[in-house]
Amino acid sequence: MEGDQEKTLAEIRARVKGLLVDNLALQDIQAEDIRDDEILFGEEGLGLDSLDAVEIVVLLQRNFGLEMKDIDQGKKIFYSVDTLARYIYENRKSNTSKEQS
């Protein structure tokens, strides 16, 4: 079962790389070069800034039908691309089970 977890887990951080080279003006990145523990804003990570934090938020909708009720919690989450997996998967998981009750 936790083999499971880390397995979706992977495969959202790899779908989440993708759609961040591909949707945002990342520059000589690809994909694979994203470390899943790599900050996403500011100058020590990919260097992303609040117009990448909308992107991100038009493609958390897109493509996972995720929105972001609490502002608040952006932070947070858009901190790495483990933690965007992470509130991808918490947010799906639990849609799924309010969908199969």
Given for the second form:
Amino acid sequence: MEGDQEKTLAEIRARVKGLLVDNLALQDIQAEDIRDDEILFGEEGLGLDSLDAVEIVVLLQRNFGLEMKDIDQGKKIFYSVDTLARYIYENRKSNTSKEQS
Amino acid sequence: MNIAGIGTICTRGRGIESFAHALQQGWKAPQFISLQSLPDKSFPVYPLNQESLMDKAVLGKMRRADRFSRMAALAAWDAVQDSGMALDGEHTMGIIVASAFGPHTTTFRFLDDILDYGEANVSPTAFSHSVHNTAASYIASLLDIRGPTITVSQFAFPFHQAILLAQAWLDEKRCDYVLVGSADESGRVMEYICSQKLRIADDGQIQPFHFSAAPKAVPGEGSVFFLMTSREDGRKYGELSEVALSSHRNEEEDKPDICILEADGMAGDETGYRDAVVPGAFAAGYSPLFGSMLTGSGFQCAAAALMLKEQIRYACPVQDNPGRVNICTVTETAEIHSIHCIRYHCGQKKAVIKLRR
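The structure above corresponds to the form predicted alone; please provide the structure of the form predicted in complex with the partner chain.
Complete assembly follows, chain above in first position.
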């Protein structure tokens, strides 16, 4: 089961990286150049800004059907590619559980 | 109004030197592409070379900028650099961008997003870039310009209207300098529209001297900017002395050395150009170098300014001349005092930009 989770997470991380590169006009950066623990905002890492955060909210809605309404929650979720992928995974999972129950 | 600097970017490269080189080299065949909607038909177009838009030093702060804003910003930047003038905070500079279609690629992407994802899920970047004034904003940010900024959008004479406004700003001393230019892009939407609405030159050649009632076009794209000033030390390329719209004046009173005919097939009926040639003056037309654009006047004006500065009469890139007008057939040094750039729109309305040494 843990292996399945890690495999799914890896797929989501790869998809998130691709979406970031395609939609945020990240110059000279390929999806494979982005590390899983790459910090998204601030001077370190990718150096994204507030407008990018809004773009990511739109991307989550478009591609994963996830709404992001709590800004404080968003700070933790948007910390890195990995935290973003885990948020997507967990919310997908809870959605799936709800559907199953 | 003196021309202190020029920046150009088009299919033949970036910078006024590359434009001068293109004038020296002459005609080159356009690219032939297929449209998704017309896969069996070959379609000529003069697109910008993608490498021309790669300049980290200039565009580093423009990560989100689309193609339209990038080409305008590079041309504007180059015009200031070309002037060699130190533009400090003491002088006021204005920006006027002329465009017929604006950033239509982004605008249509934004509209597609609304259709595909709904109003709540459109990209904020696409939204903010879908308006015509975005390029002017980027230029202001890039060059730290804090004077008045405006975008003129029109089909008939956008560049001419922009020049008239620049002259007004300088006359009323609202600005010491005005960065005035034009930009239009040739995206897939534009290529489709051209294929449906225009007669396309299947051989890839625009014919400026056919004076046809149904001319043929080869869509192009690019941007050209001029740094204008009333200051005498800003007379690098001579003077743009007047813009006359819908003029019926007797050209004999103000006889130029060269009449540049802006015939490119984009604005329909070109029969009026036959009467626009002033007897005794040379005729020229350089649209085959950069393609058909409703804002192509900027490039013709840049060619005129170069000729006045260098005192060179550039050969017409396409010389098919059934009407036997006195066209420039060879590139040669010449004494040139004044040039008129003449544009007709739909065979009736006329605009003349007058430049002198």
